[in-house]
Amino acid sequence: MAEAYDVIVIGGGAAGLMCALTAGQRGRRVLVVEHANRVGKKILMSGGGRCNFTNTGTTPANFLSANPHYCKSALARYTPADFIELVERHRIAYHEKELGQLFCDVSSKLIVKMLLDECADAGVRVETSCSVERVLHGEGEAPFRLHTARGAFAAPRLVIATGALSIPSLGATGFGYELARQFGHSVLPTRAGLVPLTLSGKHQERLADLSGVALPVTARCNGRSFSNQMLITHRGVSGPAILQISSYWQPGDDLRLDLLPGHEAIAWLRAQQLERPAAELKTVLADAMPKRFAQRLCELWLSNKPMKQYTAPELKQLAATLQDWPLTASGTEGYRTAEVTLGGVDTDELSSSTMESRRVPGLHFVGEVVDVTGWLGGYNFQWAWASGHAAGMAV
């Protein structure tokens, strides 16, 4: 005989726990089933263990989706201020790092504890190490039936909060996509997002020994640009600017870097020529970027000579190269290190206000399994809270 609940949530991550506690607070009998040995593993590792739990500047423009309007309703109804109020009520100290990114002062464990305490207060049952073997859909008052490692459960409402494919070492799988297809939903093509880019051949050879060098850049691709740090790695490039642009880049796309962000390159070079005519270009550039990187640029991409020897057209060409430096990436590091998964359950088949399936009444999808992907910097957690809350208010 299956144990009956009002709502069953598959997945004990950010979106699943938010959905569960919201529904529980509304008097629903809620069960969360999590296949891993603990809930919130992605929360725990995020932000270097400090959890970048939201971004105060969150808008729909910070998200990628085949339907850019889909996220608007949920984000408007559960805002960063709403989550901050919850964090403050639990007396969790936090700080703003940069660009609206909020982090815990002490540990991401406090965010998981907060969510679990809220679930406990709302009477939510959370089962870990509980893998789902089968999900059936039939008739009657509790049409969704789950066969799990902990027995059989049934409910009239089922929420898929399984996450996606990024960071399989934390237990990420494509199970949510399998369930979506089982219930007749389309799943848009997935790929790794917020992920380091790899270089190959001569492009990698030219930079590999500079691994560990970081510099500010503006990365541009497909009409998008992000200004932040780039980190050179053994296999390619990483750092916030690269992670951000990776969500907009695919193999073969043109990727350009401004190596002098914040400067009008030609004006800066002309000023350097006047002030330091005897200084070589590599010495001058070393004031604006790491010395080793400046030297490598001058060895392979730029001519190096005293500033006074550059003609006006040559300075113009230098400026053009420095502000539009081509970076030929060959691929990404993949789901292994990706912070998010692009693509997912097609939002055209879901209600934007309740996250409910338009195909199967009582079935909801929240969080990363859905085709909504945020930028780096707390946006994906805000989508988890907002989508989880939207479903939690509807189930």
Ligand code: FDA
Given for the second form:
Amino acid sequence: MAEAYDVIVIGGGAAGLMCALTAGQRGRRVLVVEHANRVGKKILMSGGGRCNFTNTGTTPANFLSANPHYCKSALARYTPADFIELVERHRIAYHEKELGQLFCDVSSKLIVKMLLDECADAGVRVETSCSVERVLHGEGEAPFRLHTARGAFAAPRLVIATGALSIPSLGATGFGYELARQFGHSVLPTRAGLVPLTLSGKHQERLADLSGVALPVTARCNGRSFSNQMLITHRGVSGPAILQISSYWQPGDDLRLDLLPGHEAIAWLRAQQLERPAAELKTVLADAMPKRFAQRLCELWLSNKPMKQYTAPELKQLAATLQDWPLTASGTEGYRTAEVTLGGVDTDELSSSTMESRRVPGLHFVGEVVDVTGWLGGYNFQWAWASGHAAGMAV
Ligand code: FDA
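Having gone through the form predicted on its own, I am curious about the other one (the form predicted in complex with this ligand); can you provide its structure?
The complete assembly is shown below, putting the previous chain first.
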């Protein structure tokens, strides 16, 4: 005999817990089934242990999806201000780091505790270390039946909140995609996003020993650009500017860096030539970027002589290279280190206001399993809260 609930949520991550507590507050009997030994592992790991839980500047433009309109409704109905209100009600201290990114002052554990406390107050049952063996869909009042390690459960509403493929060691699985396919949904091709890029050949050889060097850049690819730090790694490049652009990059795409962001390169070089005619290019560049990188750039990509010896066309050429430096990435570090997964359950077959399947009534998909992926900076959690809330209000 299956134990009956009003709502079963598979996945006790950000979106699943938000959905569960919202539904519980509406008087629904809710069960959360989590296969890991604890809920919210990604929340715990996030933001270097301080969880960048939202971004005050969240707009639909901060998300990638085959349908850029899909996220609008949920984001409008559960905003960063709503989540901040919850955080403040639980007296969790936070601060803005940069660009609207809000972090806990102390620990991301407080966010998980807050979600679990809200679930407990709303009477939600949370089962951890509970793997799902089968999900069946039949007839009657509770058509969704789950066979799990803890027995059988049934409900008229099933919410898939299993997240995506990034960082398998944190419990990530493709289970949500399998379920989507089982119910006849299409899953758009997935790939790692917000992920370090690897270099090969000349670039890798020339930069590998500068591992650990960071510099401000503007990274551009496929009509997008992000200005922030780039970090050179043993195998390639990382840092916020690279993580952001990685979501827009695919093998073979042209990736360009402005190594003098915030400067009009030609005007800056001309001014340096006037002010410091005897200084060598590598010395001048070391004012705008780390010395070792400036040296390497001059040795292997540019040239190096006193500024006064550069002719006007040479200066123009230097400016062009510095502002449009081609970086040939060979791949990404993959799901092992990616913060998110691009692609996922096709939004064409889901309601944008309730996250409910258009194919199977009562079935909902929330969070990262859906083909909605945010930029770096708190946007992905905001999507998890907003989509979880939208489904929680509907189930
Ligand atoms: P999430 O992955 O949170 O939860 C899914 C849950 O389902 C997990 O608990 C998993 O164990 C469970 N599950 C999977 N398969 C199952 C199965 N078969 N049965 C039962 N349960 C199953 N975002 C942001 O906005 N700010 C940040 O600071 C960060 N930082 C960050 C750091 C790192 C290291 C990573 C990997 C990711 C981030 N992110 C982030 C992204 C953010 O963590 C992510 O987008 C959300 O957690 C997605 O929420 P979901 O609830 O959809 O999935």
